[in-house]
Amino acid sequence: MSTTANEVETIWREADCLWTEQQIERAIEAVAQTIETDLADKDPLVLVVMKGGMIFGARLVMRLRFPLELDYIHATRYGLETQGAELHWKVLPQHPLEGRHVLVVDDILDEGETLCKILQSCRQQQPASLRCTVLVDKVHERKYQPDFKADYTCLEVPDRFVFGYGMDYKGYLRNADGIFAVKGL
């Protein structure tokens, strides 16, 4: 059964706003300042994970006031579903990672399997350093690797299905100007 515009409108209308646009932008600015301190002199390659990391990646790199190269990757376990499955690579980085300082930018650290596998793939290319940043970390006890944390995290969200600022609900609502939780999920 496909998702309808009416279903999506209802989801958005009934959702709980967890973080407003202003709160998110302040959190991104704070993370950008830390990243700038760590990477400004390293000529980094920033890899944005599509599609979810697109909005966060754009908002973040516009705040990084130093030379960097920008690339993207597309790996997904979700497609248009609300639960993850096997990792599927759609686009690999166009820039070589060997010897580079690499920052991977993603939307959410939920269970973390996708991000861990992306980082594992990047490590195989022997970067000089490898770091990751996420817009949100979902707080729960089901992490793929229990001790894994992103190097830079903007915000935390409760264990609910969230959308907005790049995160989607069945392919929709990435454009929501806040971070929202679906009622009942």
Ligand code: IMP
Second form
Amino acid sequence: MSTTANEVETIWREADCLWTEQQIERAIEAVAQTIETDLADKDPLVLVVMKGGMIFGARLVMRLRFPLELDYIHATRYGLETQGAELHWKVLPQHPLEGRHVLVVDDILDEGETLCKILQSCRQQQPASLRCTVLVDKVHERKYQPDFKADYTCLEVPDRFVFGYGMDYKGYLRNADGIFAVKGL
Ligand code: IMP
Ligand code: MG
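Got the form predicted alone; could you also share the form predicted together with this ligand?
Below is the entire complex, every chain and molecule, led by the chain shown above.
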């Protein structure tokens, strides 16, 4: 095994489980029911933010029992350390957003700069409505827009480094079947 894989194995073994798969699935089901009320008759376009949103996106859409289109987007910020860095699209939405009811699906609202910029960029295409959902909201006072909340949040996590259910630690552990916090972080 590579050094990183070895390190990651230890990280996983020693991590604190914050939410179990069962708890997460219950929270996703509750959010899915609210989304169904809001979007079931709106032929929505669901945009999953890669890579973190992929597992939450998959689990969520299978609980949405109405017609929808599913697409993915991939965006990063250049110069992550500086606020105000430009959004760089690795993969743009393949569907035109104009006039569509759009739901953006992401893994975590940490500081929220990337998600806020993704939403700003989507808004420029004049969707009929634009909503976002996150699996977890990290509780702290460093939000990019202090009053910003996702329209639908499944769970909260404390201000620690978390992984699992799509969220990575050094590119690994997205496959962990719960939400875990790295010991000491
Ligand atoms: P933000 O702009 O600070 O909200 O975070 C941008 C992205 O960084 C998120 O969509 C995640 O993919 C990733 N990220 C932020 N915090 C964590 C974490 O605690 N664990 C894993 N990934 C994270
Ligand atoms: Mg992300």
